[in-house]
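Only one chain is given next, in structure tokens, and it is the form predicted alone.
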Amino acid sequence: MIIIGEKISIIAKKVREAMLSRAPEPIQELAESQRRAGAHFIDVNIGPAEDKGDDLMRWMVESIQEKVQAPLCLDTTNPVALEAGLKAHNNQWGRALINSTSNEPERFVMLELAAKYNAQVIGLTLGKGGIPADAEERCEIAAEIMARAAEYGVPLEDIYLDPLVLQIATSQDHAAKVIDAVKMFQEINDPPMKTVVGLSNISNGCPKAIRPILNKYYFILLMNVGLTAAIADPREMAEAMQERQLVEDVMAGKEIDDVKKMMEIKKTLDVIMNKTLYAHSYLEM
């Protein structure tokens, strides 16, 4: 399982302030801590970065790789900034990963850059029509992305298909549909396609106390159907691996000694699989 550390994002106040002031230490510390916790890639999300985004992305890449010998996942919708990051990226520690292309015309340029710089790329199954309705529609979009990648000269083995995880608080039925999509993505090509999710999207908008619970158990369900990679908190994912056997025992109908943990697992799995209606207080019900 490939873990892409998610913590370096312009959404986070600490990171945003470090970016604006060009203070490398907070960003380097986050990169180092995620690497120590088991991250294989470090995600670098600078957002749209419309004003001097190329300078910002270059600075981010150089600052992080000065301290951390790991490949980076470059996340921006600005192709000029993305190219600056790809140029600065030290491929000695692995090839860069572009986050992301999609079936939207304005993102086709990401495939062009992937081919030009021998980078890997995430293919987000989002089309011109917006959010896909189900696993089948996600697969249709995935097939179109794969065909377009071939046109740009990007090998299929360099693509990670992303089925688009949505908030369980507002789009509960999509949690199970994403699991189905991960299964189906592996059946549309031989060898199977690689897959990735933005894992913590599942718990966006949820109370802080239950976010890691949803993240961890959803990760285990996705891992069990063949997920290749997750953009996630590596510490949470390490905890998930420790709890995996407990979750699988509960799924198999076995009783475990910790009754409170067993109920936490059962209730969370039922919410994820849309068997019971999500509420912020679902663990107390």
The other form holds:
Amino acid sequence: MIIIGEKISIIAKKVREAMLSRAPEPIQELAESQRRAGAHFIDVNIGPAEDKGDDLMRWMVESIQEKVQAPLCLDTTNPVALEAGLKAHNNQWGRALINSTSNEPERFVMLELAAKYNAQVIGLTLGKGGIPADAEERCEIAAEIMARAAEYGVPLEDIYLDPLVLQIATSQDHAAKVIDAVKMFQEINDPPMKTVVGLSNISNGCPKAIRPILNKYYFILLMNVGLTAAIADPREMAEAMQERQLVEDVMAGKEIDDVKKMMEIKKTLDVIMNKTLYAHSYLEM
Amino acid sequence: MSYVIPKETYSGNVLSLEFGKAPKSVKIGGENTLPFLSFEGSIPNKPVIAYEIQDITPDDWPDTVKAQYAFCSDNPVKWAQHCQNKLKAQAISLRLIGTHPDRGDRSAGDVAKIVKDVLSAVDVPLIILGSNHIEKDASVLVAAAEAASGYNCIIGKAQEGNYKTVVAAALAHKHKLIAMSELDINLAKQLNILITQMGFDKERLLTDPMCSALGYGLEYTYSVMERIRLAAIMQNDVTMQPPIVGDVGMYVWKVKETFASESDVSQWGSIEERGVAWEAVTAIAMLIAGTNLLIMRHPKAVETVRKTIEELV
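Shown: the form predicted alone; wanted: the form predicted together with its partner chain:
Shown next: the complete complex, the earlier chain at its head.
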């Protein structure tokens, strides 16, 4: 399992302020702590970065790789910023990962850049039609992305298909559809396609206390169907690895000693698989 | 070989709830099958329609509905008596719209008197609604619940922003309670959980997932209601088993199809027929999605829906 540390994101206030003032320390600290917790890649999300995005991405890549010997996942919709990041990226620690191309025409340029800089690329199965309705539609979009990658000269083994995790609080039925999509993505090519998810979006909008619970058990279910990589909090994922056996036991119908934990696992799996309706207080019912 | 109808078996049921005082009290809910699928389970109580009346003369209703109550709508007591005696209402829903800060801002003290007067003038069950103003409803519904103490009314609506106060009032005066959320099934469930966590019995609760009129989001309401019923019946989700309320009239009689004049849109036909049809069709869609209690305005629409219920059950 490849973990892509998610913490360096413009959405976080501390990170945003550090980006704007070009203060490297908070960003470097986040990169180092994620690396220590087991992250293989560090995600660098600078958002649309319309104003001097190239300067910002270059500075981010250099600042992070000065301290951390890891490849980066370059996360922006701005191709100019992305190219600046790819130029600055030190491939000595591994090839960069582009986040992301999709089936939207304005994102095709990401494939061109992947080919030009020998980078890997995430293919988000999102098209002009908006949110895909089910696993099958996600596969149709995946096939189009794969065909386009071939046109641009990006080998299929350099593509990570991303089924687009949605919030369980508002789109509960998609949680199980994404699991199906991860299974199906692997079947549309031999050797199987690589897969990745933006994991924590599953619990976006949920109360703080239950977010790690949903993230961890969702991660285990995805791992069980062969997920290759997750953009996630590496500390949470390390905990998930430790709890994996417990979850397996509960799924197999075994009783486990920690009753509270057992109920937490059962209720969470039922919510993820859409067997009970989600509510913020679902663990209290 | 004779044909055998395939049947589903369900694990859950809708909770039944009785409101008002004997002998005129009314029971709703209790079914253990999806709406009107009586061949797969039992439906002990038919859906009920409550006539909506208001504490002030409605100035925002289309003339076609206003005319139905022109002789009594200046006085909630007369209006209630008309609904009970002439229209044979099974229940009455008193909306205290005059308490809204933009509609007269009536005090809680005024409310108590109106509620008491209406309750002593009729014997059919009463639903008491605020003006859907979160802050004001908190004080209005407390006064109304106290004034109606002992009458086993339904009060509402408790929403995320005021439920603690409203639930406490319903608890103290032993009323039933409508919990309302805005077209979000997960928040509907969450509100029911929060209310029952305050010690309010789920058997005394009704859910209003928010209504909408035909052509103006009806499909969203329909889908949320349908999913609430599926959770209650097929997944046996106890938090989703209270009966459902469809507050139809207030959403229907403000859409242009119910008030655009015949001279402006001659191709739309009779204004009255059109409005009645709009309310009836919206209400019937709610019934098919799982509504147990409808709140409606036009007597002809009520009659149409009542007949439909008789035919379907």
